[in-house]
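Next up: a single chain in structure tokens, the form predicted alone.
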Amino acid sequence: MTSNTRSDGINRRTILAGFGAGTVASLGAPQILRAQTRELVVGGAASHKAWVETHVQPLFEKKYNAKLTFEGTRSLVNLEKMQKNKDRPYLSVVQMDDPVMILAVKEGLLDPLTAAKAPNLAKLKPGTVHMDGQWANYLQPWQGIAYNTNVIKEPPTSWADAWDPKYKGRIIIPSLQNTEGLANLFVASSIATGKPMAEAMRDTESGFKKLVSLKPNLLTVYNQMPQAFSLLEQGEAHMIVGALSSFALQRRLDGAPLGLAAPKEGIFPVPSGIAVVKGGPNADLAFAYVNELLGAEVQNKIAPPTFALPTNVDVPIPAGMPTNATMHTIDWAFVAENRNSWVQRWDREMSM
């Protein structure tokens, strides 16, 4: 028979007891620390991946001892991910266009933001928190008029310039199938009726009639933005009316002969929304991430490279951005109710 008792009187049970809780805890500590490093998965636009990984991810991971994974794709793809995984969501945060946010709200896929969970909500400009906090805008890229500086020496001052007969066959506008196409419909209504923009946005009948009168000046209507900018940079087109700052100003920075004007009637925000996924993992981290993107520290970092206006009132407007232009707020719920019929009419009346 083999004895477990050593000559010094210490048996196996004594040795285990001697290691005690402290020693066992020490051996187990690395596993515990690894378990404490939680992961947050954020779904956003593919074009956002560079600035998230450069300016947001290092700050967030260090501050919250967490791992951040950014899945870059399109807003509708992120919506599909939420729909398919509704019972067991793996995304915690989504950064999507406002019109797609409305679809997510209708399906109960979002966890509303509150001041208690995201205190920086209180620092946002009016009109940037939507549907009782279902989502908020963390930046405002904007729409104006992009023009070829080799052809047009003085920046356009009005959206109405697009109707000037001297630009016959030289104007490009986005399709209404693109979200940025809505601005031209609303502006056309305001030009035709003289109504304030907020009122004109609901008079799309007048907008469509005015847009049809723009057809002699159109070179093309785009669905793919890069092709449209190629025509502008080559001088085939003289203006893209309703151009996005995030694209136009990056092209200018890359050396293209482009300018981007903020017309006197005002500019339109590109809907850059952020929301927490209902039932997603690590909800506390999700709200912390949203709060950081709404905060001054992060917006100071990301507004300049994205050519966008900050939504936090404590963040100065980056150099080169319009400082006094009126920003028109779009009623996205109204858009969601009517957009399908608008697109059908657009396809009938604006085909080239």
Second form
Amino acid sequence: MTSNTRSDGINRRTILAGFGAGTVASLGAPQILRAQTRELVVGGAASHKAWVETHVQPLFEKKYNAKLTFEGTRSLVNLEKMQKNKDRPYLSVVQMDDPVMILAVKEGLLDPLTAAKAPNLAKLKPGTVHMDGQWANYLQPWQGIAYNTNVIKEPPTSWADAWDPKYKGRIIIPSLQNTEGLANLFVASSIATGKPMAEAMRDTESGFKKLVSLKPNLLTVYNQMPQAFSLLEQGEAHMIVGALSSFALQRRLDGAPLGLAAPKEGIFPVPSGIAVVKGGPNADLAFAYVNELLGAEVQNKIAPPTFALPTNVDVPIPAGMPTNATMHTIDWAFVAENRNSWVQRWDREMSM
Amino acid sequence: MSAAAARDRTGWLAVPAVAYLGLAYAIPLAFLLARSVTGPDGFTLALFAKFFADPFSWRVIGNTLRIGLLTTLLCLAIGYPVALAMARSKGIVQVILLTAIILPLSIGVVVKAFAWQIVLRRDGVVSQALVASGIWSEPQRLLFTEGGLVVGAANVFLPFMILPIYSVVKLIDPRLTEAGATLGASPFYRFRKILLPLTLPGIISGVAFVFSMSVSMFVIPSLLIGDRFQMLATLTGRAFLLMRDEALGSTTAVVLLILALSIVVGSTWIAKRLGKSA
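What would the structure be for the form predicted in complex with its partner chain, given that what you showed me was the form predicted alone?
Next comes the full complex, and the chain you just saw is listed first.
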């Protein structure tokens, strides 16, 4: 008979027992760890993943002994995720564009922010907390005029420069289906009527008429931002009117020959909203995360690399950002009511 | 077991594909169709009536058909001679030609769009060549025009025209045209009376492929002509993704489907008729 026992006392049974114990341990350990470390799932834009993981995640995980998972996608996809999982939400926090936040509010998907749950709300600039605290803006990237510095030596000073005949076929604007596309409609109205921006934003009739007169100068209307910037950097386009600071200034930092001007009529904030999902897991952690993003410590870290203006009044404006430009506040509820009809009109009147 | 019974059993091999298509295509399509004919009070064709009553819809349908037709014609004009050359070539030449046709399929549309951007811009090779040859006095815009879209789309869809024609030409006995030549037929006469009728099934298949893909393309127009030019597919995408208007999206999707389907069914019918008369 052969023995299963080795000289060191290890036999097949002990190996199997050890393997079984190891398996149980390896399967069981995450559950134990999960019990100790709670997880927060945040839905946001894919482009935010880098700065969230670099500047926010380590700080948050250490401070709250929690695990942070950031799902990077698009605002409308996040909305879809919230709608489809309304009864059993798995996202706790969403970082989305303001127009999409309004859709989420309409469907009752958000848990309003309060000063008790997110004390940093009290530190925010006016106009950055929306619809009685349904969501708030944690940053304000801004829209101005991006221009090719090889072609245009003096930065454009006015949004009206886009209508100058010398730019025939050289101007790019964002589509109205992109959130940043709305600025041109409002600016066009103000240029056409001379009304102050807040008033002009409601007179989209004048805005459309003025925009139609921009058609000879248009090279294209983009819905893919990288393509538009590629054309600008190649010199085929001379200006992108209504360009985002977060994209334009990063390209400039990467060596592209372009500048971003803040015109005299003012600039537009690109709404970076944050909200807590109603009924989402770990609500206390969710409010804590929102509070951190509205706080000075995090905003000091994330405003410079995102080329955005902070919304917390205690945070200084990063170097290279416009300090004196007027920032226009957009009435997103008014936009939400009218956007579909504007898009339909845009299709009819701006087509080739 | 008889040979016929064995043949019948091979039909089961199609079950995985049929099941997959049923789950991934037919069921969602049925939902889409149902949505397009459903109103608050049940069955209705009001969505279609509203769509067709809008002159803008006809403009979009016109854009879709025009771009589909022009792309198909361009692919046919370029692809037919290439298919003939490929089918009649031998050895390494045939391998090179086949590789040149099939390899670009592995390159994504986005990459191609950026490449076209470089080629078609005002200081690009096409514009420079036209100026140098005296056709243009100065560089003009080629990007974001209907012409640019057709050229770009043809670039993407060309293999789908060439390959069906190539496979048909390969089956044609070259001695048929040689016999025509010995009887004194001119090259053009031989082409018109012998080669063209025999390659028609391949042409029809190619046309069906390219036309149906051209009318339903979404990414290519977005990249090559931008937001100022609407086709049925881009309108459908916008309705679902941006406006969240399922009624409009399902209506335009069904119109697009009927359009593409009628091309495929029509061309199959023509191919069968030609097959019988041949």
